[in-house]
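Only one chain comes next, encoded as structure tokens, the form predicted on its own.
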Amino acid sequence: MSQDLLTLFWVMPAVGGLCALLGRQARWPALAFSAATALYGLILLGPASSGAWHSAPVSSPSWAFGIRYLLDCDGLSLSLCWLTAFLTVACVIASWNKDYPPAYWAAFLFLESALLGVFLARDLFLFFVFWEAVLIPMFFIIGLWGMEGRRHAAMKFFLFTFFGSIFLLLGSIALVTRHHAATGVWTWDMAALKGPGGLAGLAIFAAMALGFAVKIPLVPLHTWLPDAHTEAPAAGSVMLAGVLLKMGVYGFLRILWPVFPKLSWELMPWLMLLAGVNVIYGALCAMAQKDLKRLIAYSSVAHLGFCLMGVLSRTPEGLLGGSLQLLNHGITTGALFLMVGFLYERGHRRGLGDYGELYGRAPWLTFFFGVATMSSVGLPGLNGFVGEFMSLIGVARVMPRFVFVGVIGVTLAAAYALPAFQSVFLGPAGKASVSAKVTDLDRRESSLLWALCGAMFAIGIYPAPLLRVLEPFLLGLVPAR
């Protein structure tokens, strides 16, 4: 694939962001450029799903210290690029009736551009530049257009993720420096870098893993996430949970596994323990929440732990299941956050006890929320089941005892998700209920949720096309026995 085609993928939304920022009717260029980017990604995804697609890396001449403009696109990065583009369109449509300034619409397009750059970059320095660029629009989305505690949440988000980025940068510099000392060649090419052994390799691995762990986030580095989700606007929560959290697991798959193949395998039991803690702790915290957004935020901690367990197994089933679950979580949790936003627009509350008996007043909202809830708990026939089941198979092949952690996590997911759905939509309305203010979804909102729930059914019933997209890269990470 030519350099121009890959460059166009991340430049297109950046240009759209400039048009939105400088124009008067900012929502229209935001919709046009986000839709064009999603269509472009879908065109690329079609040949990949049939196995007829191939990409070769494209690059510029070397800059200082071997830094290059190096892009490539395989099945994993392409699928995450399309998820980013799809959810950006969803955020624009979901915000359509709001009176936001041009900077709001531009921020989402700049965020999309930076995220696409993260997934396309194959030069480690370029990867870090895009990684850091993601923080800026997300910081403003939370801090300027969030709820009452938005400034505190935005600052906490920035400080935590910037702290992780420092370790990622230090680890990257140390990795490149050690590679130069061993080979005499300066390069930041991810495919060419090989991590050192011994304590130096362990230190570099730990530093970079810490940077990725903050973004996932792994317990105890997770405390920024509930506040960021609670205070962010609904569309901001969609991008935060739907895409930004995937960057951490993507870093493990894209960098740590290929660069440290032996060390990552040796550390697998300890990393698996951390992922298992995420699954249980996140679920238990979600059970204790009375705010819908905080409940979904803590459920994301649990679900990302499940994704990491799958990819840590380094088995074909686990790698495919964990990576597929990254996409599933983005679609399902994105839909849930959108619906909580729709509910808040009507009732101006998010508490579980603030609503009741909504199934009669808002049957379509009840239906879509029910589908997304069933997907979140892993009901067979929906997308969540496929990823979780394959991840558990992978874990069972290398660490059978941890299967029980996954089973407990799935059980706890039902224990917090189903009562929440029952309380809001099927349970009796209390005296302080605001259910009377709630109206059903309009055509714009219903169309958006039909697309998201349609994807849940499509992947749950026939996941083969997406698995074919993911297989070529992921199966190359399976260690030789």
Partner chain sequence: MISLASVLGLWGPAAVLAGGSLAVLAIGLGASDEHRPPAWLMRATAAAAVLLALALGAVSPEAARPPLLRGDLLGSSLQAVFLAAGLPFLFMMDPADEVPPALALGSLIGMAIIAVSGSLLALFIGLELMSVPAYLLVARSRSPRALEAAVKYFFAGGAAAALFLMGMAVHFSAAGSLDLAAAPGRVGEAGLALMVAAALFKLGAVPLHFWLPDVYEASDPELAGFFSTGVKAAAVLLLARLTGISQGPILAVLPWAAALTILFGAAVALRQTRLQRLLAYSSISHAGFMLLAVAAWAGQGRPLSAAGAVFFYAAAYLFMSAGAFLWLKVTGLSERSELKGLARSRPADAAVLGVLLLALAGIPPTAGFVAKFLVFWEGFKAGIYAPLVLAGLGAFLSLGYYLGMVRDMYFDEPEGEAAAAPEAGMTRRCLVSAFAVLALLLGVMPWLVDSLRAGGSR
Given for the second form:
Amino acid sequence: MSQDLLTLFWVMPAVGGLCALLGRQARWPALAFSAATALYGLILLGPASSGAWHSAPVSSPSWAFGIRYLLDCDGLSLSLCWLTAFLTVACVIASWNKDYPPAYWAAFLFLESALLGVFLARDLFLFFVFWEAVLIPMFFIIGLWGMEGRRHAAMKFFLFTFFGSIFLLLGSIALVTRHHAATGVWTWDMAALKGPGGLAGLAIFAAMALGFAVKIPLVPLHTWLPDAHTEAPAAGSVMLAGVLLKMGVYGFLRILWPVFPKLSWELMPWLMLLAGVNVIYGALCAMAQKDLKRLIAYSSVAHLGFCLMGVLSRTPEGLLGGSLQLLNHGITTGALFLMVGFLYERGHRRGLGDYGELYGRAPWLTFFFGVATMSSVGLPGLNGFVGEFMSLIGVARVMPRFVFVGVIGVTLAAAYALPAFQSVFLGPAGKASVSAKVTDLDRRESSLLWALCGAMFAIGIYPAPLLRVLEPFLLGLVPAR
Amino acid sequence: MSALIWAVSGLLFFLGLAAVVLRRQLLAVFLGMELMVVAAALALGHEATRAAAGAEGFVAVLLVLAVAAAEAVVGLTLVLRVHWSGRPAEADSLRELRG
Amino acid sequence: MISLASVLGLWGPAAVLAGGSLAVLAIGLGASDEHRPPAWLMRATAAAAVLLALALGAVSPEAARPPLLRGDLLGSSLQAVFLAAGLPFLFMMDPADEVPPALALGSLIGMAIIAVSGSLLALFIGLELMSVPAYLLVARSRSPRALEAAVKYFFAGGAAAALFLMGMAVHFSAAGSLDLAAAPGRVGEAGLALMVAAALFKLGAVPLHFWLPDVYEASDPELAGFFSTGVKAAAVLLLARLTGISQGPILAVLPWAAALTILFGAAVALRQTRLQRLLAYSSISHAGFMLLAVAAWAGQGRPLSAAGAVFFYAAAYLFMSAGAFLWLKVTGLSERSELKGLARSRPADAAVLGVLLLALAGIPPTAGFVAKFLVFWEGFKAGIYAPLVLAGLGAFLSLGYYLGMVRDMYFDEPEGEAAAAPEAGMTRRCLVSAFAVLALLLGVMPWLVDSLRAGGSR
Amino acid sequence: MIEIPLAVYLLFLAPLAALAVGFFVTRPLKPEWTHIPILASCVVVTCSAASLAGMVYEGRGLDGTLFYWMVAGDWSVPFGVRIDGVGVSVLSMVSLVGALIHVYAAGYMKGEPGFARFFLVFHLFYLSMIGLLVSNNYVQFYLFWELVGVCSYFLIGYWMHKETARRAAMQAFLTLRVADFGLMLAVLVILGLYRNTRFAALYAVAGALPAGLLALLGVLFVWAAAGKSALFPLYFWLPDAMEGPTPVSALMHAATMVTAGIFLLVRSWPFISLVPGLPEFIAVVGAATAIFAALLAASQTDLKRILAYSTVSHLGLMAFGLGLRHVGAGVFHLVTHGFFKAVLFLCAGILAHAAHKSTVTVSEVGGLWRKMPLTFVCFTAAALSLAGFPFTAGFYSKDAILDAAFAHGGWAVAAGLAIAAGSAFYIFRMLFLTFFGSRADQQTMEHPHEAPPVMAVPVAFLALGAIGVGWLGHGLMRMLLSGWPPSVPPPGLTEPSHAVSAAALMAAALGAGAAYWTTMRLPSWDWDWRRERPALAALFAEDLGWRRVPAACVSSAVWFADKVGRVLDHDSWDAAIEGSAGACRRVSEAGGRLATGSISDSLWWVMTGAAALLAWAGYR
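Please show me the structure of the same protein in the form predicted together with its partner chain, now that we have looked at it in the form predicted on its own.
Below: every chain and molecule of the assembly, starting with the one above.
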């Protein structure tokens, strides 16, 4: 019974997508199904927190080679599913009065169903199928309804991730064959698989980590991110930054840590170095950007660097902080991209110098953007701070000298986010500025942003309940040192 | 004795090969091909006498010659069609399909 | 004693096909020039013969030992594949006279013989019987350069046949018999090398592939579809038979040849402008994957469970490649630039080709992905790691043009007026979309492999 | 669990309620009434602060947890309250001065377009300052520390249309952010090693901390305090922060926010005092800042900028007192400074309000003591207190510091006296230029009028405080003892010997005389030296060249970011990846050319392939 409940969870948006495709007026079924999925997600809280899913009887027959249709849902997966579901509802509402064809709404619902699949799958093969299935809708969202350079950005996005996932596939197969060689059992269950030691283990770990690193993105492999974010439609960037970037870190948490407990601990310093480079490099690139969306894209590179740092430290604070920061970044950057989308709807421009003195014409937009910027800068009292601070505590407990890099990243965050906020919203309106065309948010848009800002404040002021939801799986990853 | 036969067969095979690869006219290439088949048939026939498995070798030679004949029919018609189409039956005249 | 079942199982398909071809010729001869028999009649009889052969093929023969013939599961399953490949070819053929169906049946007979052959001689005869009708079929294609392609195909095929013969002779001298049994010593291996070269030629492996693009480009789309699926499946079977009699040195080269084929095929296909030539090079790349599957299968000591990968790739490729070629025939497009903006002018066609291309690229949840996954899976079990990584990179390169075509269709504006869609019959469109749906479904319901594995381990 | 008195909850709940009511109710409906719930909450906060002060005076300190903020398995960060001597003494000053400035602001900001926005952020600042003073662990301290920084950004940049205000706000925020780097790193290092940052727990284990760690923590705390309390390296944001409205300058940049840095040093005193040489370093930095700022204050023409530099100077003085290990004197001066500096700022505000400008320069005012008597009286009282004349609050607290300087001897004495003289000089120069004899080339204000009561009454109260607070010295010292960490010598307040008082008075009188001589006797001296030596004037305008250093830092950071962002990331690395696609195209075309289309070539390839296979079979 329990597996079918989870199957219903990820199938619901797919069915919605089909309805949207067939119906003439696509946006109403899209809203109905995405809202239903979000509400359904809340119902799963009860069993998820009590870990009821994991003991689910293995009802599904095993296909060849031990591959099985296995779903499970614990705190970490559930919170990421919530993030996906609520951001999808936000995207549907945000692009409500724009005349998109039915395929647009269907693409978002298919994307949501594939993402839910990724977070619920516990079979490595099933995980991989969902992992790749996410690419197709996103490719079409960027490619069909994006900005001017969408063709190139969509191709670059797909090719980058596909390149990574080839190595993920090869690594998974090698892992399963090695596991069979060691234990004589064909299984693809993430919880049961144990990676080999020695050089083979290192090769498998490196291959799978490369697959995930492309998605995080770790710096050398990140050049698809700014293009994809800049060229995607507003709602597309929300989903891209809000959820797709989380799949990489989720992959580390869900697969690499349990399967390679000892090896991942030995490799921690090197990965931490990469995460540190991510933070500093992302912040510096963000400071150099002239386009608002590219700036937020590079800030995502920096924020994901923090998440990875926390997750790498394998301490209770670090793990929980990193995972919480995944959610926080989804909410904060989702809100930022929504607002840039609203701004683009009005002024059709994304440059930093194209606006100015918006506080008079659009006070509510300025207020919400200010709150989101402060949250992204990591102002305590908002959600950004809790996640980043706990991640850095994890780092401090494991590599005290390295926390210096993290704090420099936090300081640099202010150096790129605030000048951008000021030049767009408070600064002088140059002669080429289009601020005249900017009107304030309407009821639909501000209600959306009220929800997101409410979440930012709630998590910032009282994060304990959400941290308790995340705890069950993550505390198991703390190695007994 | 068998070494001599194999030498002759090898020589014939190599000559046919050279013709196939080096010559320009299609007919010459065709002859080279037939030469290679004949060389193989010779070797087969010789080995058939030595082998203990009965008539398998001889049957093989017969069938090979039959198949070579069928091939020749098809090959020559194609070469003639090229000739009739006004192009010299040269390897170089047939270069439109490239890349 | 040879039981009736085994004779039926082994000889049945070839005999029925021969009968069918004679019937077709008879109808053609019988009718005089004024009142020609209806065009579809010939193709219907041919199709009936193929269906009957398929049915007989399903009767799985035990390992009977009549001379020249020996059947096994891989043989009968690949036989089903190339017979199935014949059907769409016959169905989509332009209704001319009785000669093309007869030739097609002739070629199928050759393949059937390879499927059940137990000796090298039978293999040679099957190979030749498969190839010669093919030369004529190419010559009869409508393209202006059909003759040139046919000539190239003939001479290359003839040379390969000569090589095979010489290899057979050398092997015969070492082994003493023409049976498909391992020959002792280095001489036998040398003979085998020549024969494997001929098989690789037929498959289109890289150094020996130069004939393939010209032939596929000049022949009619449905014929090219038949070549890329039927003939290639038979070539795989031929190679599988040959690996049986090798001590090992040849087996070591196969994975590297496969990797080279995949990479070269994908690389060259990137910049092709004519669609049929692009699909030709992509079929070379897929041939590389099939070669890799055979290498992995042979590398593990030819267990039947590993044969699933070879079979499934051939089966999945049948739908994808035949679907793609038949799509060209139905829509009448030939240049890659004509694809630009197709999603707006002809959305249904664009969707069908989109699904086929995603399957060819091997993106989940399509059959192409499951096929590639199985190849990787068997490859890892066989321990050929480096070629697998190269194969993965080849798959990545192939994404360049498969996804490129999808991008052209969906993201670009149509240039110039849309080519007038030929009045292809609705039935043909349904056939092509059926292929696309199958390409999708096979990916989602991999029970097919399960059933084979269960069958194979018996 | 310690029973937490209601007063503590009120400290937080009252402002929160006022903010909620203000934001959701009065702002949309009646923006001009926003200040009413906020003033009410100020009163409640001041009363509860007073009750807590009484509680602590009787020796009943408190350190408890309200709720758990961050939680991870067994580890957690509490959100708690620590009511001890240090906290409450500064809290009572801040709450009282803050409340009065709120009242003043109600009058000063009436009619401003962003009235509601101003009061909401102003009160949020008030709440975060209070939270900072009562928090019981470093993480919560850091929370309010950052919140105060952000509120200062929005308040300094209140008049967004002015370019200078925006630049000042940004400069303030980024400088504070660079300073907070130190505090965050220190807190993380503590958490990394001890997983617990409660003051009580850390004080208990202070002695056992390794020397290296203590040194690092000490330096980081000093770096953070230097930023927030505008000590030498990072002081330049404070004078520019005068772009904000006067109540902001009064509350933030005189009485409360800038003292947060000193408060951090006092809170972390058990660690700093154990680091050999660090207190002396603080003393030197404090003294240098004080003298440097006093010199600059004397050269300014804008009233508020003079007071800004005077604040920098007095913060230096407090640090100087702390550095000389007289924590009591430092805290005492912090409290008294809060009062008299607030009065000075508010009077400057009244002058600006009368001139209907955001700020007034010395040349625009003169001879106002007859037209604005109340302002003159309050200003003079505060000026006397600042200069340290007997019976004023400043006298007691400044002399305590001078006493510490004399006890330390050597350079400290000279520095102490120089500071006393300097501060007397610039404050009396401002007094004479503003209120006495108008200069020949001065443009006097058209019709200066007395401030409305809503502004005058709070100034009067504060002026009384500026005088009377000095007498509470001993009561303050008793309060400081409660909750003082045992490992550190208690903060006593020694009675300054008559010799010290006399010397201080002498220095102050000297300063005042010099001010009188330069402003009244040589009326145009203040303007002449600027015209004759423009280079020197420019040098002073650039804080003796120190302003170029932060400007250089910012431009080099932007240059480096551009190098990394544009050149390294976009032009070279991204181009390389795009280039690889081009390379694939070239390989593909080469492969295509390989197929020449001639039969003999394809046959040649067939034969070579077969030969290769043959060789491979032969070779193995």
